[in-house]
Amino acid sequence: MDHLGKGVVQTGKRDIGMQQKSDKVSIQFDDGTTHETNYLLVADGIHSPIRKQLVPQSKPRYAGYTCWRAVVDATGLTLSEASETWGPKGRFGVVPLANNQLYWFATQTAPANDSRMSQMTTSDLLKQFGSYHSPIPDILSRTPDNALIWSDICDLKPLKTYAFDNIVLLGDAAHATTPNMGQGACQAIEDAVVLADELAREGRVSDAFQRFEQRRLKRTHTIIETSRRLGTVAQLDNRLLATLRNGLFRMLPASVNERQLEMLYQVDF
Ligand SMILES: Cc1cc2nc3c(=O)[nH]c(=O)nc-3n(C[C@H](O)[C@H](O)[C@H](O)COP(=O)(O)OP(=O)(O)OC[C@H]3O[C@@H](n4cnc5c(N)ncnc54)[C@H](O)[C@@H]3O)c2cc1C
């Protein structure tokens, strides 16, 4: 931001679409006001207008749960190591945090943008998850209803192109992808690296997009698609089938979940 003059970053513009013309793209505000400029970095999201007027079919999928979060004070809480419940009620997951706080969220089965969900306090968590294991029903009981965020699990299907001329999607807008891998905005982040590092390359700027997608394109898409399956399997909630679940999870080695973190933290960008 130092390197660059005042009134250059212009923030509360909501863009709805764009023309692309042959060097230039036009990007269209909901304030009435367009902007012209040669490239177009796009990352406003999942919801993305722009992505979705240059791929139609890019439209978010309902994954099947919805999910609540928050950070509370965890004061008098012994929690060392992040932790995730897989019970028949959903799923309940504790990251302790620095400064005495902790992060929770919890994921129940449901229909898409259900109203009910959206009205859930804590005391109706606590309906659903108080007979979950010490201290989940501690957490939520000290969660004020206001710290509660609500939204339905979505992600994108994995698009065949991040890169369009002089258009580079990045993270949400490209990619977004279920949570259960906690690799959302992890992407989005190695995303920014590599799309800096093919620009400082010698060349011109609509290859060095073409090359940050060649880069990012396997490696997302492994993400969202191995994040989506195991949010499935995670979320069984007929008894049979987590009953299964829960003895194959125990007889499956140690390494074959390492193996999975090393395709995610041993990889040579
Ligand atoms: C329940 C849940 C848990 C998650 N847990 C994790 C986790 O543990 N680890 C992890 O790495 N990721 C996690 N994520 C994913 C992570 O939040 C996202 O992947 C990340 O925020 C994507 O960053 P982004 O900048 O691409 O998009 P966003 O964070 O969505 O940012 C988009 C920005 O664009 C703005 N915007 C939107 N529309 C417009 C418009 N039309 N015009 C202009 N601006 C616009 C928005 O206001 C916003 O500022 C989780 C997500 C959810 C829902």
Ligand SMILES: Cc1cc2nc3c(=O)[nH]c(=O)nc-3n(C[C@H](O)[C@H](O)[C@H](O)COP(=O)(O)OP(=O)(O)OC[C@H]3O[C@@H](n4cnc5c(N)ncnc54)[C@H](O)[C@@H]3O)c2cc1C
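We call the rigid core the largest set of C-alpha positions that still match within 1.5 Å between the two forms. Residue numbers count along the first chain shown, from 1. In this text the structure is predicted, and so the values were computed from the model without any measurement. First, how it differs from the form predicted alone.
- Annotation for V9: C-alpha shift of 2 angstroms or more between these two forms, rigid core superposed.
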The other form holds:
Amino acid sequence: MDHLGKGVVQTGKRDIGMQQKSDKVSIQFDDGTTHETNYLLVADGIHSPIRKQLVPQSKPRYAGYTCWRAVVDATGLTLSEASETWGPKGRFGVVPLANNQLYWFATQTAPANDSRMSQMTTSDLLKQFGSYHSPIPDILSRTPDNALIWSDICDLKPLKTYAFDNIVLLGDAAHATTPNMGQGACQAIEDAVVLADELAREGRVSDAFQRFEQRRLKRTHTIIETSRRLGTVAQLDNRLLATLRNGLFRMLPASVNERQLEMLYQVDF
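Please supply the coordinates for the form predicted alone, as a counterpart to the form predicted together with the named molecule shown previously.
Partners and other molecules omitted; one chain follows.
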């Protein structure tokens, strides 16, 4: 931001579409304004209107489970590390934050856009997860209803293309993933690093977009599909299958998990 002049960055703009005009792109916003540019980086999320124009068949796909989240006061709770609990009624995750705060999330298998799920209160969630181990019931008891954030979990089926001549898709607009591997925002940051690297080279910007695509497709596709499979396994609510899953996980050598982490973190950009 320090490198940009005052007024260059404009906030409060929501794009609703674009038009390609020879070597220009005209972006339309919901406030009735337009902006013309030579090159367009599309980073407007999983529901990107511009991606829907470029790839009409690409729509968010439901993962099969819904999610509640909140940040609460964790005073008195002696939690020092993140954890995720898998059980027959769903998953419950806990992430300690600074300043005596705690982020939690809970997932449950449900139909998409279920009105009953959207209206769940903390009391309803206590009925669902109240039998889970301590401090999960306590954490829910600390959560006011107005702190709850609810949404279905979705991702994007891997796209074959991120670069469209003078337009390139980035972040969730290109490769939205379920949160099971904690890689949504991480992959957007990687996009920025790789794109900056390619733009620093000589040549046409559209060629940099193509090189960016070549470097990012395989990695982002792998993360999307691995995260989706992990969520499917984690959400098992059949007790027999869940018992078999738990037994298998206990038998897996640590090296299996380590290999997955190496794929995520031991990468040269």
